[in-house]
Amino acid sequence: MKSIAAQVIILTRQRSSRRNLKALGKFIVALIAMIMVYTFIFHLIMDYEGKEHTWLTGLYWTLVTMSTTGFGDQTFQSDLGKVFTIVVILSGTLFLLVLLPFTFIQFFYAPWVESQAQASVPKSLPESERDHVLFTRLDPVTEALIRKLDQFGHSYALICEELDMVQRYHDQNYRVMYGDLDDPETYEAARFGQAALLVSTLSDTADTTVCITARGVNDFTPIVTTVEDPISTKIHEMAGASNIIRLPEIMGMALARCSSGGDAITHTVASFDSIHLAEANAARTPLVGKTLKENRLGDLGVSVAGLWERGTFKLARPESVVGPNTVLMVVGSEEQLLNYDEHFAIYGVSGEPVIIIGSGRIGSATAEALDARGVRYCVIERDARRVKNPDITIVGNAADPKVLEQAGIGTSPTVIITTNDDDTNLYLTLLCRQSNPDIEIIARCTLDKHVRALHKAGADFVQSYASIGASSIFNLLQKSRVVTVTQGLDVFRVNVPNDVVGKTIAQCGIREKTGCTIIGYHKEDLLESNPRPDTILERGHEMLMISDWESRNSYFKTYNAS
């Protein structure tokens, strides 16, 4: 009963529903008036034919005739009566069998079903909700971020304006609530003032509306927006956004960072207090062909946390061999990284230009990032209207082997595929690998599910737009202790587990049991980089760890950490 009452309230409160009910009422009144008129005319014609019937009989005849049931127990004998019967049948067919069902469904049944759906979907979060993340849209970036939040135990809610989408997301086990994004009451119902973060990934203009509306409810909760057009950055700041993420630039930098073209010096990908995590290409350096133990990089003050080998991250071990396509993940202070660079800055990896396929926002951002590193490049673009620098751009279809040859696919050290279509990128990856089996292929993909397929097709590095965006936002989450530095690789802070308190790093067995590497240790309020193996792990101190996702999950499971 309570549910029915709620549906009736929703149905009568909505202006459109009240208008529909009035239209349905007018139709029913007109139909009843028609029936009464036909009943009256029935008596007149029957009197004309010399027959007498009750008013109930007249009403009965009118209804069975209009509904075309026509039992035949009451009939006219005159031509006038027969003509009247035809009129009643035709009008009854139109009104009772066509207009009445259509009108009832449109003006009553459909609004009633909608009111039922609205009564069943959540329109608010519990008053006790705290530190949750709010989303305004479900897209590849937010889907990846939701998976990450679930993994680390963060609560979230998706605000959706379309009722059918609310029901669909609910069926897909997303936590969703119904509300208008331009209505302050929606953010009050979503407990925006108690949230940890509001993430809006709509269009640049729609995000502006979200920021202004939400800021009318609370001035302190962080709001994160994404922008495609750099001009929108200032607008979002004025509207109240706390952080604006320019995903094309972040994606372009991530793609450029993977390139083995240019130099062999370190490129920082993440910093934690005084500790820096950097990537360095080993190609054409004296490191190639030797083990890490033989290279003795520890003498320079840096340590190697892992090695990227054609898209696969491997934990560094003394016996790990540095190959011609290896990218080292090194850890050290700013001074230690500079010391490394002084020894390897003289080694140029390749003088041939890197090939960039596509000159959209991400392709342009990739070109800018390579240019900042002093790396030569050429661009393949099929749309002549997008060409910014004709001197280094080849207009043509990259799927044409002749165009790839013209760009120098046979001698280039790297090709970076930046189009926004995963199917196209998969095809181009296969074509580039066929054209040059030794070239380094770096591919962009939109959806996480296509990362494995691109690796299988021959890509050395795959940067997922969804994961890069999700990680960029997750890294901003207040109190977050996990930072994603690149696709599938995280750095996280944890307290020393009880199981290893009093043991040295060499004795604790964390690396052997979980695959995680300790790259930093808080000692006397300072974060020490590359702690010595004989460092004793003490209760209440923090460790800085690096690992892939599988190893990180293994750590949390092994030590019951959180």
Ligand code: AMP
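In this text the structure is predicted, and so the values were computed from the model without any measurement. Here the rigid core means the biggest group of C-alpha atoms that line up within 1.5 Å when the two forms are laid on top of each other. Residue numbers count along the first chain shown, from 1. What changes on going to the form predicted in complex with this ligand:
- Once the cores line up, the CA of Val302 ends up 2 angstroms or more apart between the two forms.
- For Gly332, the Cα coordinates differ by 2 angstroms or more between the two forms after the core has been superposed.
- Comparing the forms between the two forms on their rigid core, the Cα displacement of Asp400 stays under 2 Å.
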Second form
Amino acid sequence: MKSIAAQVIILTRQRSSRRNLKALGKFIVALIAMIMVYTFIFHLIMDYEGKEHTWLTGLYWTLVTMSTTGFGDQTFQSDLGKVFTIVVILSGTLFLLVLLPFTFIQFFYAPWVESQAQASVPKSLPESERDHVLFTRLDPVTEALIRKLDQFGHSYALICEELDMVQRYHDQNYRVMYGDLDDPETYEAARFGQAALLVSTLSDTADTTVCITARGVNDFTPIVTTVEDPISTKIHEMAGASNIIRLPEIMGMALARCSSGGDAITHTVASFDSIHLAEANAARTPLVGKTLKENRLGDLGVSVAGLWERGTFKLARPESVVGPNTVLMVVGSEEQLLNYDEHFAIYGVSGEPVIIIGSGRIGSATAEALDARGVRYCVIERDARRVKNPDITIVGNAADPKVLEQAGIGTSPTVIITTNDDDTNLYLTLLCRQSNPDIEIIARCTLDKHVRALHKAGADFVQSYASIGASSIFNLLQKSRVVTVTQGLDVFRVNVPNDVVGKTIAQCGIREKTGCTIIGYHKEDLLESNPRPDTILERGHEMLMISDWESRNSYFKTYNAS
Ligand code: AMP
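Take the protein just shown as the form predicted alone and give its structure as the form predicted in complex with this ligand.
Let us now look at the entire complex, which starts with that chain.
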């Protein structure tokens, strides 16, 4: 009963529903007028034929004829009467049998069903809701972020303006609420004031509206937006966004960072105070074919946190063997990394340029990041209008082996595939691997689910747009205590958990229980890299950890940490 009342209220409150009901009303009035006119004419013609009938008989005849029931108990004998009967049958068929059901469905039944659906969808979050993350759209980035939030037990809600989408997402088990994004009441209902974050990943213009509207409700809840066009950054700032994420640039930097660029020196991927995490290509160095223990890199001051083998990250163990395609993840201070570089600068150098496939937003950002590192590159771009630097660009389809050959696929140390289509990237990965079995292949992908296929096809590193975007936003939630080094590999800081206080690193069992490795220990304002196994973990001190997503999740669950 309550829900019928709610539907009636929705139906009569909405302007569109009121308009619909008015249209239906007009139609019914016209139909009644028509029936009355026919009843009157029935009497006139019956009079003309010399018969007398009551008004009720006239109304009865009109309805029976219009609905084509035709009992045949009242009939006209004159031609005039027969013509009139034909008119009533035809107009009855049209109005009663065609237009009435259509109008009823269009102006009453459909709005009624919609109001029923509207009455049943959630339009607000509970008053007790807090520290939740609000989203304005479900896309590959927010989908990946929602998965991460679920893993960490963070609550979230997706605000959706379209009813059918609300129902679809609800059926897919997303937590969704219905509301207009340009209506402050929606943000009140979504408990924006108690939220940890509002993430808006709509178009640059729609995000501006979201920021302005939400800021009308409060000016302290952080709002994160993504921008396609760098010009929009300023506009979003003015509209009230607290963090503006330029995903193409982040993606370009991540792709460029993975590239060894044909040398064997270290390339820093993340820094924490004085500790740097860097990748170094082992190809063509004397490290190949020996274990880490035999290589004695500790003598140079650095330690090896892990090894990348064609896209798979393995934690370093003394017995880990360095292969011809291994990229080492080394940890050390600036001085220690310089020491490493001095030692290995003479190895593995390739004078050939890196190949970038695609000169769109991400390809260009990758080129800029390589420029900053002083790495030479050439570009293959299919669309002549998107060429930025004609001197180093080959206009052509990279799927054409001749074009790849022209770019130097046979001798180049690295190819970075940045097209916006995962299928194309998969195809190009296979083609590049076939053209040069030793080349380092770094591929962009849009959806997380394609990462594995790209690795299988031969990519050494894959950066997924969804994951990079989700990690960038998630890191904001964790107040920058997490840095995503590359797809699926994070470095994060945590306080020593109570359970291990007083134990040494060797005794604490963190690695055995969770798979996370301690690569730094913060003590007396100093972040010590690669702490010794006999270091005692003390209360209130910070540890720097490296791990993949599952291990990190397992750490947070095991130690109930935040
Ligand atoms: P964006 O998504 O803005 O980074 O753009 C991707 C770029 O990749 C566009 O400029 C496309 O023209 C380019 N692209 C797509 N497929 C190919 C291909 N097979 N060969 C070369 N360039 C390509």
